[in-house]
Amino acid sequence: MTAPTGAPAPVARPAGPGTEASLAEDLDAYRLALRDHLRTEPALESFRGRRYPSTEARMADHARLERLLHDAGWSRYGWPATVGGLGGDERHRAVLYDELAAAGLPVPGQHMLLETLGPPIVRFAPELAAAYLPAYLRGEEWWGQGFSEPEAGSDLASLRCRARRDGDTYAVTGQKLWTSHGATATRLVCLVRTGTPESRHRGLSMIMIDVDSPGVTVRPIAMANGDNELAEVFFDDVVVPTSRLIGAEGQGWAVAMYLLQFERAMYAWLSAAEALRRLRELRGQLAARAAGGRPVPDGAAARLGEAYAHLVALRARSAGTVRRLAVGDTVGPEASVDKVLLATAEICLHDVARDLLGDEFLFAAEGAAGGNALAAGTVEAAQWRTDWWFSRSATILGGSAEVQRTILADHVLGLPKEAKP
């Protein structure tokens, strides 16, 4: 897959010492040099096709991959020098995800929230970004996103987790639910209430909290696939310096709105790259089945084409959004289109895998649960089943599909409101 630049086919250029500035300025040169590295670097081979028994194991191993990418310089492009980067823009990060996927390598799981949380911290809290983002880029730490609460999911303006100011510190009390990366993160970026409940979105602030702070309790949430992708977090008078504010007090809603455009756009591009890698793997599994004399379901090509078409539609839309971010445009409510397309593509891909793998998909889970030794093909099918369970959350996590469509109806299409009975 090509970079979302619309540029003509590039001419190969060597990459070597002193080329950082040219790679930051020349996206095609960056892509070609990165592609060569990913396909020839022996240290990366162990990450291809690797399966993990838990979220914790995956994140720990992906931290090693992140360090390799950092030390070679590739994951530092797209970030400013002030936070340990080598320059460039969002398109460099999009190319990184494309080339990792094309090389059969996973995008490190840490990037899901690096894309969501990194840009707003660079913009609204440059001192925090300079202090902590370099370690994130090195794979030494990663952060969780604490927004949702038991009674404030899609309606974040009603959240209750409170931060009471006392001089140069806040005392944070309350609960967060469905915290992304909450089970493994080192720090949490939380939306908290610093104003009155009646102030709604005007009384919110964004703050960074260390997970090991006294008074923080993390309880992992096992999803349907058994993995601890999320957590509920409790805060009992947790003392946090005011220097950990992201933006000014009361500016949390503005920071969250800025954050959402990256959550919608860059995460969509990252996820599409991963999904294309998995689609290629599924096609390879079916080809191996056919070569071994096992039947491939009728209509398999059409179903694979259906999944591919959804991913192409997502990328066609997302490419424009990435370009807008790269030139500093503000992407407003129209970014919800990217989120709706992403959910559609992810669900379709995993439904296709379920249907085409058939009995392997069903019975692999039973063998894995019983501790039985599984053949290589069955292990792959078991991974697809695990991923299928997680894909059911695609229309909920990061804002439900219903909410996204309402945003589009109200703020993009300008459709009339539903009449009240």
Given for the second form:
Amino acid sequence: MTAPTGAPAPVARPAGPGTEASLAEDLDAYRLALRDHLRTEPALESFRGRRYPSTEARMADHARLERLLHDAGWSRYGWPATVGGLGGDERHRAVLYDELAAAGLPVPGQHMLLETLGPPIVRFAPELAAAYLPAYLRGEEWWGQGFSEPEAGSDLASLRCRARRDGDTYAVTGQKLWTSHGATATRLVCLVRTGTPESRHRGLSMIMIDVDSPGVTVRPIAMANGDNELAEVFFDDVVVPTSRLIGAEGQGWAVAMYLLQFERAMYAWLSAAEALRRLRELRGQLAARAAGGRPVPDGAAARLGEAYAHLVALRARSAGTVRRLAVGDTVGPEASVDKVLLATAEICLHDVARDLLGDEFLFAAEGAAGGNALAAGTVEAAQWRTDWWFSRSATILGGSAEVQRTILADHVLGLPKEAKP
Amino acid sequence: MTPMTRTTTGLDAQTAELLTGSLRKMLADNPDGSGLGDTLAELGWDEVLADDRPGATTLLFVEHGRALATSRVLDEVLLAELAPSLPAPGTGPRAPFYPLGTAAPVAPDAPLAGLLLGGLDGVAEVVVPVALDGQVGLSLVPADLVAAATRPAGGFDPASRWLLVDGPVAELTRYAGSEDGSRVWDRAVAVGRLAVAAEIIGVCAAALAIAVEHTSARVQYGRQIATFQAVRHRLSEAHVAIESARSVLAAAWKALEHPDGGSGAARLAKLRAGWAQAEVMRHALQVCGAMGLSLEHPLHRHVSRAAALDALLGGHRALTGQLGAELLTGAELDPIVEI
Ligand SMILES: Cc1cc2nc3c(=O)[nH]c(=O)nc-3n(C[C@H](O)[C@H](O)[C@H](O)COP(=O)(O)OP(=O)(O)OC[C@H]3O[C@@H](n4cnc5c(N)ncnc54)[C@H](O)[C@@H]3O)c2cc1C
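I have the form predicted on its own already, so could you send the form predicted together with the partner chain?
Entire complex below, previous chain first.
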């Protein structure tokens, strides 16, 4: 057994040979040792309750957090040794997110796409995974997911970004849109068309493209909250080796379907863990206000209770799905239930925060200062405003609320198909 | 019929299917639940319960709900929890009293407001939880004293056969086993809530099946109405509501294994089932059109039963308010579910 590289092993971890193997095997031991580390490690303190002026600043600081978690070994569980992991399965990753949130720490923003892009690369492109995932786990780089295009949103199979094959390389030309973390990501995992324009999902391939390749242009896109959460990416005859394929040429749709299981299940669990932390913070903020003589509005109890109940329902559902992924089950169209519950819980939580914080959420008068807390606004309220905009994407990204309901109607309830126009 | 063989780690799929089949047939033939006790005995139910209480209880109550059955099998679930701290029944069978609202124990000097699952004929004593200085006392009230305050519950679900207890009842102060009464009553409520949650899920699943069948058969504008997206999406939402209630129910059974409680999880399971029935019935009624509102169509019986069951051991609105008030005053946000 080699020791994790970099920093010394965390104090809480039982020392001695075989430790990593035992934590990889014993989820409860992993959980308890991790919990202890997160509560006691002084280097983590600066990440608690931290607010950032921009997505770029947040990603940079979260990369530091990733590095700390990696060097202490914790974020390496759940990944195979071939990609720099220490073994274990999806449940270890889920426990990491849960324990981070329970300890009042953020889940590094990079993990949203690590959960989405990591598993398909490990499965369909082991060599690429071995070459590049270790650096992702160390927080040295992160990637974007290039699926959506201006004319291909919900109807993903209509995408047009083209990869023309020429011997051992492709020339990629086209555009991707709404790439999360696109402003700072250094590699993009893109779904591109290698078949005829009419081939729909049969003519697609998945490929990894370095952002610093000649011909790639990235333009950040600010969300309504002002943060450059997204980007659009232009490809102009970008040369990409065929060795960068994830899965075979023409297999892109199958890889994307595999990927979607993780996007729907692991991302849902990760988001639920974070949301529970945010609900705890909201409760604390309301209590502090009440102590300062500003009672909570009428109906606050029922609203908080409802937000919490939605979150527990999401956790209950999502835990089962994570366990299924961990034993290698294929999670089919039922994962749309998880996605609908995630969206419901996210929207509810952020609406409750908006409504219960009320004026404080809505107003932050410029220039107001000093004792006038209402007029000056609070950093907490500013964070809720930022997050509220992001929460609206819960019913849009990764298959909209409508798309999920259609999947359930078609494949789970077995209703007669929707009439084609 | 011989008791089935089972693994000790829970019901296997084949056994569960056989049990489901037997119960479904029996309850379809006898929706008033008469003979349910005999059927359960034939199936070797005590042994099934010993092997896999969560699985067996869920299966039984889902079927009970699906059939809109009116047996008092829920009484047995509560009594099994309460019995160890009560004196051995001397004079005859007992029936638990179900307080309305959040199912809080009653104040000793207040009139009773709650439900019984059926008539008091043949019942000797009613078990009433009474609040005593922050503790719960279990009072054994002679049934004839309670009878005077009971009337058929009727109302929204006339088929329930429940009795409403509404009025002063003497001898509320005859306690038994008040020592650990709080713990025992909490536990009985928790297990009862899980059973009722399963029953609500059963009613909802049956209502959704009716709605799917109706919309797949009914033709308007030359198409089955289940091909209209607005209809399809409502049915999908109903499905999500049911599945989320099932997930919380399973998680709550797991939480109950911990010796130190699980009552918070059980409350959430009941709350989510109650919430699910509101969602499912709203959608099911809409997609069935006028037919679903008619007396001859079966849907209304599901709507009424689900609403009545929601009120049993704490309605989802009342429980949501109670839960939220606790959170506001600093209660821990229990994650309930771990990986
Ligand atoms: C915050 C955020 C991050 C994102 N990150 C990424 C990323 O990293 N990579 C990436 O590739 N993409 C990303 N996306 C894009 C996302 O996947 C798309 O927004 C999504 O697929 C929907 O496409 P669209 O926005 O073009 O909406 P449209 O497809 O134009 O849909 C608009 C509305 O019409 C409805 N609609 C569309 N078709 C139907 C139908 N058949 N039936 C009923 N209703 C329908 C939709 O449900 C929606 O309500 C992100 C989006 C957001 C908001």
